[in-house]
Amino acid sequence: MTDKPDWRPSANIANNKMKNEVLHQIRQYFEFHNVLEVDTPILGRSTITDVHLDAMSTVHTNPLSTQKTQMYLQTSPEYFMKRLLCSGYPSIFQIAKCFRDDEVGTHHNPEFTMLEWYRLDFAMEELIHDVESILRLTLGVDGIEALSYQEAFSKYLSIDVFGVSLLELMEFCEQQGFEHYVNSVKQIGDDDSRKDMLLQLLFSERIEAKIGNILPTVITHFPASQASLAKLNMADSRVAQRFEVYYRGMELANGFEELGCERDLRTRFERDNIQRSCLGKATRDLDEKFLQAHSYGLPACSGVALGIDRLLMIKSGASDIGEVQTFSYERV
């Protein structure tokens, strides 16, 4: 006799009420600071080129023609929100449903809730203060601590991320028990890509667990090669104006001082596709609407995405993301 599927919700009523309270606090915060709430599409005709993220896709059938259109569920509302900013919108925020393939686990669900916001004329440091205010409000934390990416590697692994050679990094990773991963990296991409992959491995496996255990920890100034869509630092081109927030074993937020140059964005997207190809992943068509919007000009701003479900996990003490979602991946 086979077990019957569990039809019941994975989140209890108390956690649902807690979520309502948190979202109410967030909306009140942004209303007080004159940040406009927006609602952008979940489905789009384009998707991201990010090497480490993959979108889910579907096909739309037009009943008035024989044409079928490839559509993508958005991995975040970022591209649509930036198109709003390019068109003249003020500072904005959104609480959005997002979707990512290949993500299932205690801290991951293919469908999740993201808080994303953009503040005009904010530098990275000002946006970090904004994130701190949200965490004080919703989690009652007493503040945050900050380390640069370089400082974190120096403090916890005695590695100079800008001075270490690829060979030295491979040897260190092998000593840490990652010989199989090192061997696989040797077959992929150029030396800079290999170095970044090893640094990311060490950060996730050897540093993340040591930070954010008492106060949320903000890691700032990621290497320029890991800039994503962030500006490079004007005083030190080796680093980007990018930060991530970690608390109690989880990455909570990822933010940038936003890059607004259409040419530089196109170059980064094309580089992503080269890396995707090296990794055996499908390349992605560039989002030309997004790029065209930036040719008109993205105003000076900083933006950040914060995982609501993970925030709720911390607040409730939940050990699995399904406990704060009405129906987890296994129960849909």
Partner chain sequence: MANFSTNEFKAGLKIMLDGEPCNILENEYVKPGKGQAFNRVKIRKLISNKVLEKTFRSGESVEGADVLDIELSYLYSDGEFWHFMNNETFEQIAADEKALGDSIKWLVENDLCTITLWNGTPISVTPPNFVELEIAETDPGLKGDTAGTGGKPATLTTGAVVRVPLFVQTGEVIKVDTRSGEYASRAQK
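Shown: the form predicted on its own; wanted: the form predicted in complex with the partner chain:
This part shows the chain on its own.
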């Protein structure tokens, strides 16, 4: 029996056309709103410190030097786009190929297409309206629902995310049948990262299926410990100006009202690195060019990243991300 490799594409032509139409609609939308399209490098000398996101790396050989340079494929165009904003660019958008290590599944391909945009002088709520407009335009939805992270846990699991202790949370997870996961989490990280890991598990396994089934659901105000690069809320510092959009079982977009303070960013990156080492992961060198740009100054803005492949999966009814990419991971 011969086992010949399958050379054919994983997406059909109809899905390719659908992708072109969607990208065309998006470009028209941003042109109308005076948002400038940009194109930033995919290959960079630095990468993110995110605890649970890892970049793929490669080595560049310089013909005029014996030195080989370690370089990273970008996990999102965020850092380069923010450097543009710091330098004086207006509101910008980009449709970029991004790469993430250690991610393969029906909703994940190591290489994927991201729509990322930044709006100057937009607060989080205004940017959420922008996301809604894009979803109305591309998917024909009739609107969106919004729920805070705290409300979602209280509504679906009767858990107060800010009142609950790590111990109570572990007990709850054990009752829900996650005793093995709880034991595994006990052996790594610090208390803060453990609490976040359990909250993230409960969100994925016990809440996600209940939201975003009719209208896309926006979850707002993530706990400060999961702020990533979002500003903390002025009125309630327990929460961050971060939101995520869920629709039909898919995590579609992640947005922030952007943190601009160089010192706070550095503190967060350093905290990431501490957590990375707690989890037995390599720490990352901080992106000093990115930090330097912020010491010069990031204008007040909000930004969001939206997965184009997932948007197309919803629009076409595909169950695997490969159906909307010409060649999926197995076929490249």
